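The chain below stands alone and is given as structure tokens, in the form predicted on its own.
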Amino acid sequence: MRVLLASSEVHPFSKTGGLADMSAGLAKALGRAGHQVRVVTPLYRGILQRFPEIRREDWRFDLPLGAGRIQAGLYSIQLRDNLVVSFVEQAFFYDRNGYYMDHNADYPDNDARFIFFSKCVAHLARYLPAAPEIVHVHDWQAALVPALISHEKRAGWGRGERPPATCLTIHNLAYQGMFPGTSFGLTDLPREYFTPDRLEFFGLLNCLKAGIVFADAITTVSPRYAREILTEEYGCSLDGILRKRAARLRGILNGADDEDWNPGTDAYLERHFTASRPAGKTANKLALQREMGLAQENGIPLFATISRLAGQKGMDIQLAALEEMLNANMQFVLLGAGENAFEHGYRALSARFPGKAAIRFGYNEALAHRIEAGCDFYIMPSRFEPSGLNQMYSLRYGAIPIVRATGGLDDSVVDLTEDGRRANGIKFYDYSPRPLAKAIRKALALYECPGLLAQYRRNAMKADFSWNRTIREYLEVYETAKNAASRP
């Protein structure tokens, strides 16, 4: 199958969070598999710089917006036989500091800006010389697609193949790309289009909206956040319209890639381990305590989090709930940056617990991978997430995830109350500090007793979230987008 992936983040290329690991790996399996893959993403500044192996396509862009036209160019780089990166290169637009934000403000033209990289994927679809069978966007970056294309359709494909079918998948449905309803001119589209049953949100223009009522096929990220999104207290006022699209609707699982995330290949970490040769763990404790300034000490559990500091992560009850429990026998390690008053509030958790608590502020790729294979217990906290990748690779590394049950967090990991023989993490339910810290003394209980400690780690380490798996359930979507989109 030929496939067209657009993704406004792609690892290693280009990350702030999970999009970028999963756009990447789902393109790399199905790569793998035998299928023609192109992914396409903006060209932000250094990414020349940092891998010059990626070369200019002879092929410009010049197309409307609004009352302008835009020129841009295409860069590319052959990852495999059948997987291409395709980076849209417009100076302008995206040769800036941030990819979204600057100084922690958005930038005020980010409606241009993805409305401009929307039109240069469909024009993709529209007129590459492959001409692919579907195209897969994600996110509200590129939501726009699916409308753009259904529009083209409407108006004449006039090549001589079947144009594609669209497939959107929604990684966070909080986030909808949503702008004033001036915004609305820069699609070119007509305006029929910005209605409510449509592109018209409330006043405004809804990009991840147009996705929602223009896809053959629509997916999230878990199969239990597939069902929340249809709900009030989890739709984002989109449950309507998301309701009334529920049979396009599929939750599938993210993968985790096992190329980057191996305990038993990782060129990060102080030693290798797999689940058969778990002893290497200890090694990576203590070398992780050492680095973090902690005691190194193997008796100590160490717990850790990796995270986005803002609210949707859970990062207030975290701090009440380590606020009483950094009083006993453990440590605590952090890696992330976010809102001021969870930085502060970090800042001076560790200094009220000096040699208990280490924070770093920032993204550290190779300290993130260090991270997971050192620590005891992984805590995920989070009011929401739509499917988590993190409680993922600690499975993997042999770190006991602590999650609050909600989205892909209640899908990937098994309590000893759901299944005594397959357990391997925590799970706590009320989204509140006394939770998290009775889930936290279980751990403790949990590493005082370390035959049960091993058969977690076992259970974790061979947790299948291969992407094999996955794309198994992507290529049935895909089928049933194509067949959506045939219908008249």
Second form
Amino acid sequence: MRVLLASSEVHPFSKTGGLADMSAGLAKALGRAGHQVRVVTPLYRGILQRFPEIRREDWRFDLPLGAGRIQAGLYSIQLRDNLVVSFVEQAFFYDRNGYYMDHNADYPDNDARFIFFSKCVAHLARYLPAAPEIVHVHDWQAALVPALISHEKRAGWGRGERPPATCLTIHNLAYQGMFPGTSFGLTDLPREYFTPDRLEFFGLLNCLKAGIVFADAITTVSPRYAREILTEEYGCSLDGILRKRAARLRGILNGADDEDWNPGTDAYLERHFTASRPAGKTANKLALQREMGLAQENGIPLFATISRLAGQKGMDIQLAALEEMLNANMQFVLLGAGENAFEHGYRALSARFPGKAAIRFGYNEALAHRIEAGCDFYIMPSRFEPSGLNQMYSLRYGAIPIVRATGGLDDSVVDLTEDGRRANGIKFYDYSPRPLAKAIRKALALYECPGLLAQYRRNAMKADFSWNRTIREYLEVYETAKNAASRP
Ligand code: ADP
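Mind giving me the form predicted in complex with adenosine-5'-diphosphate (ADP), seeing as the form predicted on its own was just shown?
Next comes the full complex, and the chain you just saw is listed first.
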């Protein structure tokens, strides 16, 4: 199948979160399975310097954007015969310090930046020499594409080619790309598209809604999250329109890249280890304790979190639960970046528990790998979690996840009460500090039972989140989308 995949982040070129890992993982897996894949993403600052093998292509965009026209170039890198990553080069829009924001404030022209990006994707879908059969777009930054393609189809696609089917993946419904109604003019779509059953959301332009309404297929990143977003509690005000499109919606749990995240080969680690030879984990734990300035003792259970510091991630209940639990014999490591209030909270926590809570702010890929390898327990108390990747990396690295049972966390972790033989983590249900503290207490008890802990570790490290399983499901969705698109 020929697939054009559009995402505003692609690992290792750009990344703020799971979207980057997922789009790269999916593209690689499709490529390995023999499909023709082109990924499109913006050319952000620094990418050309870090990847000098990226080449300029003989391709110019010159597209309308509201009252004006914008020109852009295209750069590409061939990762394998059938896998290309292309970058839209528009210096004014993308050559900036951040991807979406600077100094904690969104760029005021994010509407123009990503509507333009979506137009470039739709343009490629129409004019690439090898026309794609599927255009698979990710999150609000590319969600306008299905509306643009649908409109062009209605106007006659031309070239005698079959127009592509479209698929939207929602990685996080909380981010919808909402802008003032006046931004709708930038889409250059006819006025009749700006109605409540299409792109309008109470007078605002809602980019994600455009994808939900017009995509031939919609996916989200875990089965449980697919059910959750149909409810008022998790639907972020789009549950109504999602319920209308529920027949097109499917939840597919993200895969986890087994080349980047493999404790048997990971270049960042002190010592390699595997499910059958787990002993090396201890050396990583001692190295992590040293690196973080904690007492180097294997006997003390080490808990960790790597996260965006945001309300979604449950940082408020985590701070409160740790306040209570850090009096016990345990250590805690945090790597995170995000909201100031949470940074203050963790700074205060580490000041109150010196030598027990070690905190690093900022984004650090290498340290993230060393933390997964070194910690005994990984805490992820999200308020909601569409898929979540860190709990999967934790399982693979033999760190027992302690998670709130929501979204992809519920789908990927098995609690003792669900299946004693397959248990690989600890779940709690109510969103509040008490149940989390209780789950941490269970972890402390588990640490005292080496036989049981070893069994949990074995189960964890054997859990299969390979992309091969995941792409089979995406290929089914692509077929369904193609059938839906070919119906008049
Ligand atoms: P989300 O996409 O909501 O942030 P996920 O768990 O799906 O959450 O993905 C987060 C990804 O970002 C993981 O690969 C995780 O290791 C990484 N990550 C998050 N914060 C940091 C950080 N401060 N330093 C390094 N990696 C981080």
